Each structure stands twice: as structure tokens, then as C-alpha cells.
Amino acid sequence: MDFATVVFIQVMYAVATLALISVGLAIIFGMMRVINFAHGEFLMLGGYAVVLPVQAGVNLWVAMLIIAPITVGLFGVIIERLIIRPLYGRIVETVLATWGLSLLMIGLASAWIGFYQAGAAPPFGSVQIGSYREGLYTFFVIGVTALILAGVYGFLRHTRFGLIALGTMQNPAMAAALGVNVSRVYAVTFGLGAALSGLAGAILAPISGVLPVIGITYIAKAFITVISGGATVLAGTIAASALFGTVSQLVTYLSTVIIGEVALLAVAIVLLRLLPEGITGRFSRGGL
């Protein structure tokens, strides 16, 4: 019974982690149809936005919940204005530009900070579950992921800007005709996605640590999750995270971490073969 409880907690953690690293990409790719190959580096930047201030004496929670999302969000707005905006509708050019940005960010981080793993000690302690111990920070990640997803849903569904953003992404010409500043909506939406990515990187930094190439470990899973989720931004991401996280973690317990990763990719291939439009693609388009 204790082992089953620990396995359940780890499965929930795997699901939460996938959803956490994917929600920012779900906003940028799912809503804006921008293929951001620098998404992993946004997560990396969020991690450093926690680690470096904490090493300088800043409170962990201030760095994690305030400095990281604001820093990466503002960086995202700048990137949207300088790089992404001239390339809307040009998929190949956007892929190449964001890929180049990814390589640039990795190079700058390696040169400035150094190619070594930095981290901040996870807060809280651990709890005894029978003969096993589980870190309380695991429960924090699960809980804060649920709050983030609920907050994003509430913001996009129940605020004026959220509704304007959804309408603008579906029909920018009509939004512009109604007096909406489309460029501003795109910039803020991209900044929101970047801020969520930075927050995700900040939350995971105490567990995974940060180094310049850590984004590579995130981006493939994030894209697989968002694409497999299908047309709806949040519901699809949550559904894909639940499926892939559960499969990966259970296979990991039965074999090894590597086999668990392979199982995730295998399930994604089968899923997209059976449902080319993703889990929610057949049932909804343009929703949440």
C-alpha cells in the first residue's frame, strides 16, 4: 500500500511536470501558431533567474515567483517585437530564427555563467510514507501546477484581455476592424507564454538544477505534449500530460528511466498515428 501511494505521487508529479513545462508553449504555439524553438532556453533563463539571485542573497520565493516570470516575460516581449513579429505566417523563417536564438542563448549562458550545473536547495523537507520518504517539494510542484493551469484558464476565459486575445488569435483581421491593437495583443500574449515558461523553469530549478543546455531536455517533451494535445490549448495539454506522464512514470518503475522516456515517445507516435489532430482535435477547435 505504501509503495502504491509513492508510485501514485510520482505519477502525479510526472504529469504536473509535463504540464508545467508545456503550458507556456501551449500559449505561444497553441494560440499564436508560433513555433518557438527557444522554448527550452526560456525555461533555462527562468532557472537562472532563480539560482543567481538566490546566490546573491535574494529570498527563494521572491526570485521564483516574482523575478523569474517577470524577467522572462519581458524578455519574451522584446523577442516578439524584434524577431517574431516580422515573421508571422512564415513558418520556416520562424523556426530558423528561434533556433538561432536558442543557440545564441546557450552560447551566452555558457560564456557568462560557465558550463556547470547550478542549483538552489529545495525548500521544505520530506515526509515519511511507510518505509519510504517523499520530498514535500514534490507536493508543492503538483499543487502549484494545478493553480497555474486554473489561473491561466480563468485569465483567458473570464478577463477582458483574455477574451480579446482568444478572439484576436482566431481572426486578427476582424479584431483589428473592431479597434483592437493586434500588435499589442500579440506582444502581451507572447510575453505571457514566456513568463509561464520562466516560472516553470524557476519552479523546477531546485530539483533539476540549471545549466546552459538544460533546455534540450525540456523542449522535445513540451512540443510532443502540446502537439499531441490537439486543438484546445489547456484541455489538450492537460490530457496529453496525464497520458504521457502516467505511461512514462509507470514504465520507469517497471524498468529504467531511459525505457520510460522511450515509452513516452512510442505512445506519442501511436497517438498521432491514430489521432493526427491530437487528443482534442476531433472534438474542439480554438477553445481552451
Contents of the next structure:
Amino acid sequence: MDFATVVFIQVMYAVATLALISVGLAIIFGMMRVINFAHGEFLMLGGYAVVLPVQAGVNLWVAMLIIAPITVGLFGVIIERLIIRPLYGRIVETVLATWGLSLLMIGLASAWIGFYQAGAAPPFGSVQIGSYREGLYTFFVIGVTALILAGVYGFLRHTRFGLIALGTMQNPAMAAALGVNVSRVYAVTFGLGAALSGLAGAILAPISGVLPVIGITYIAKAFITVISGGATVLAGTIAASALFGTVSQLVTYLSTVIIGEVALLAVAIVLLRLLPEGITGRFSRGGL
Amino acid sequence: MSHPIARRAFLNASLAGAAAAVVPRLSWAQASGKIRIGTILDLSGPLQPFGTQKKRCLDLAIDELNAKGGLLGQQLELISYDSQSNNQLFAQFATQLALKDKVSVVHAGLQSSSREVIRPIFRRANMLYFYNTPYEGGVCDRNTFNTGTTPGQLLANLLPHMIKNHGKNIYVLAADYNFGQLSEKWTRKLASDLGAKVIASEFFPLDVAQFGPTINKIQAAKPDFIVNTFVGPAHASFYGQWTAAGMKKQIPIASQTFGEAGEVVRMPPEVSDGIVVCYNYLDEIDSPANAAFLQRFQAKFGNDYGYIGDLAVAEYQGIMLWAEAVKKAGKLNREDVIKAMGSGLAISGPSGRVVVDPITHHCVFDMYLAVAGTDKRFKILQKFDQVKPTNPNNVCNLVKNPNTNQQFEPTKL
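Since the structure above is the form predicted alone, I would like to see how the form predicted in complex with its partner chain looks, so please show that one next.
Entire complex below, previous chain first.
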């Protein structure tokens, strides 16, 4: 029984971390169709936006929940203005530009911060579940991810700006004709995606550590999740995270981590063979 | 702005031209009349934290030799390639070093997988090769000198301490490639020699960063301690998750790799303190030789150099051993240098006395058992003097059988 409980918690946690590292990419890639190869480095930047203030004496929660998303969000707005804007609709050039950005960010972080930056310790204690122990931070990650997803849904569905953003992504020419400042909407949406990536990197920093090269750990899984999710960005990302997280974690418990990773990739391949447009590709486009 | 496409095409073409112009730069070195030393290290990608400090140690060693007039009256020069954490590039650059750059010696490689890519290339090309990294041991190849620690030096001193203090049931966590796999086999063998036993082992590809199920499996198995062979930034996530799960005070950890990439200064003490390691070199070694070395390192690379560690210092000692052999031989030629290396050659390095073992082409040196403290430093618990490398049953004997080209494993003994 206690084993079933910890397995359930870990499956929820795997689903939550996949959704967490993917949600920023879901907005930037899923909604805006910008292939952001620097997504992993946005997460890395979010991690440093926690670790550096904490080392300077700032409260962990202030750094994690406020400083990190704002810093990376603003960084995203600047990057959109300088690099992404001239390249909308030009997929190959965007890939090259964001890949270059990724290398640049790793290089700058290595040069300025280096590999010896002290990290932040994981907060909270742990609870005993039968003969197992689970960190309370695990529950925090699950809870905060649910809140982030609900918040993004509410923002895009129930606020004026959210609706305008959705409309603009569907048909920018029509939105412009209706008087929407399209370039501003693009900038803010990109910034929102970046802020969510920063927040994700910040939340994972205390338990995963931060290094200039940590982004590589996240990027492949984030892209697999968002691509498999399909056209409806939020529902798709949640569905894909749920599927991949559950399969990989259950297989890991039954066999080994290696087979768990193989299972995740196998499911993704089969899924994209059967549903080339992703899980939600057949549903209405432009929905959430 | 009327022809943005044409302008871009022009820019692209001129960039390509600029890139092409950079390529021939690599061959200038051939005309310089200096002694060339080749290296291939991971200076970017996930393994960059290891490669960067190894490269610094190579640079420092070569600078110091040059400041003393070089070798055989010639200055030394490092030809360095960045393998970008990619084993395919190791093959390419090794071929380049052996056939095009024609260096005098190569000091290269980090992961055992990369070593096994380049070792055969250098052997075939008769290019003297130094592998300066702690590894799983057993390489028996006359063309190769292994100056890093082996399980007979590391695990054989780490395990008795853990077994004596904590118990006999061991849980092994290891990277899923030859270094982790063979280290696990050595752990099994050495544990059974000590009357202990490995109750379970798990292997992790290098990009695994989520250890929840593993931590649950360890909780169910209730080992007396853990031995890990983690490699790279993703695996380092284990320590934070282990602490978050409240396990740090429950089951102690001994590591074959912790601290090799500055973990001890990077991780919060809440996460790292109590982890036990055993290395040939630690920055904390209290000796005049090490104090002088740290001072020179600091003078060259600044106060915030981080943590040097055993993995990086092996490069420094590797260069110094080779330089000593060249001085002794009076020639650069591979055969003469190998003979000089096999003549009981020794240097006094930052870790103390390092002696080349002519039988196995490994090194005999001091080992230090240490534990990570709450002050982000290792505390040295014990010193083992002049420990011999792994060579059970003397299976490797390059003096008697110079043509051996094999890596001996515990199961094949």
C-alpha cells in the first residue's frame, strides 16, 4: 500500500516536472511557432536568478517566485525584439538564431558565473510514508505546477489580453486590421513564455542544481512533450506530460531507468506515427 | 533595404569565407620549431565543467616548463581540440593529431568511452598517449600511460572504511557506460573480498536527472551505504533530491566522483556534507608542495578558480611525468620516452610522490580518504602511502608481454 502511494506520488511528480519544463516552450513554440533552441538556457537563467539572489541574502521564495520569472521574462522580451522579431515565419533561420543564442548563453554563463557558483538548498523536510520517505518539495512541485497551468489557462481564456493574444496567433493580419498592436502582442507573449521557463528553472534549481550546461538536460524532453501535445497548446502539453510521465515512471519502477527512458521515446514515436499532428492535432486549432 | 535577400546572401557568403580562412591556422604550428603536445578535452557541452579545469592544469604545467627553458632547449606548445562532449569528435581530432599535427605526445580524454575511441587510433599511429583521468582500471597497452587512479587505489581504500563504519550491504549507483559498468564490477569483487556484498546496482544514462523511483528503490532495499559513480551535471541532481527526501541522515554515501567537478564548493553543505571520497589529490592536502601549487594556480587563474581536484591535477602530473621522461631520454622519440618512463621514473607533484609502474604503465602514489564537511571543504581522514594500481594476479605485465593490448576486467580474471 505504501509502495502504491509513493509510486502514485512519483508518477504525479514526473507528469508535473514534464509539464513544468514544457509550458514555457508550449507558448513560444506551440502558440507562436517559434522554435526556441535556447529554451533549456532560459531554464538555466531562471535557476541562476534564484541561486544568485539567495546567495546575496534574498529570501528563497521571493527569488524563486518573483525575481526569476520577471528576470527571464524581461530577458525574453529583449531577445524577441533583437533576435526573434526579424525572423517570424522563417523556421530555419529561427532555429539557427536561437541555437546560437543557446551557445552564447552557455558561454557567457561559463565565463561570468563559472562552474563553482554555490547553489540553494532544498527547502522543507520530508514525510515518512510506510517504509518510504518522500520530500515535501515533491508535493510543492506538483501543486505549484497545477497552479501555473491553471493560471496560464485563466490568463489566456479569461483576460482581454489573453484573448487578443490567442486571436493574434491565429490570424495576425486580421488582428492588425482590428487595431491590435501585433508586434507588442508578440513581444509580450514571448516574454510570458520566457517568464514561465524562468519560473520552471527556478523551481527545479534547489533539487537539481544549476550549471551553465544544465539546459541540455531539459530541452529534448520539453520539445518531445510539446510536439507530441499538438496544436492545442495547453491541453496538448498536459496530455503529453501525463502520458509520457506515467509511462516512463511506471516502467522505471518495474524495470530500470534506462528502460523507462526507452519507453518514453518509444511511446512518443508510436504516438507521432499514429497522430502526426500530436495528441490534440485533430481537435480545433488555436484552442487551448 | 530594397534587396534584403541579396544582402543576407552576401553576408552569409562572406561569413563562410571568413570561416574558411580560419581553418589553415591550425597548421601554422608545424613551422614554429616548438615541441608540440596534443590534447583533446571536452571544453563545451555537458562535460565542460571537467574539461575546463583539466585544460587549465595542462596550460599551467606547460607554462612552468617553458619558464624553465622548455625541454631539450625547445619551447613547448599545446595543440588543443574541443571535443564538445561528443565521442565522434574524439575520433576525428585524434586522427588529426596523429597524422596532420604530428605532435610528440598526446594527453587527452575524459570519459572512458572517449579513451576507448582514441586509444586504438594512437596505438596504430605509434603516437605516445597519456590518459590522465581516474578510471575503472585494467588498461594494459604499452603505448598508453594511465596516470589517474584505478579501483585498486580508490575503491580498495574507500570500501573498507565504509564497511567498517556502516555495514556490509552496498547499493551501487553508476553511470551507464564502461566507466560505471566496470566500476560496479570492481565494487562487487572488492566487496566480496572484504566479506561484504552489493545488494543492488542501478545504471543511469548521462542525461537522467530525476531520481525519485531510484530513491524509493533504495529505501525499500535498506542498504548500509551507497557507492556512486555519477558523471556529469544531470547525475549531480541526485544529491539534492536525496537530501529533499530526508535520506541524507539515513544512509551514508561514498562516491567515486563527487568533488571532481567542484561539487563540494557548488552544492549547499545541507546537501553535500558527509559524502566520503578517496582521491590521489584534493585541494585540501596540507603540504608545502600543494601550497606552492595552489599559489601558482591562483596566480595564473585568479582567486575564484573554484576547485581543482584530482581529475584536473592528473593532467598536470601527466605532463610533468612525460617531461621528466623526455629529459631522462634526452630525446622526444616515442620508443626512448617509453623506455625512460619504464625506468622507475618518479616526480614530486602536488599530490606527493608519483612513481611510474613499468609493469602496468599506471602510477603508484598516495591516496587520501576524505569527507565533505559543512564548510564546503573536504576533511582528510586518512592518508595511504604509495598505493599500487589495480593489477590482480599480475595479469598485466608490459615488461614481459609488451604486445598486450587489452583492458582487464574483474570477471575475466
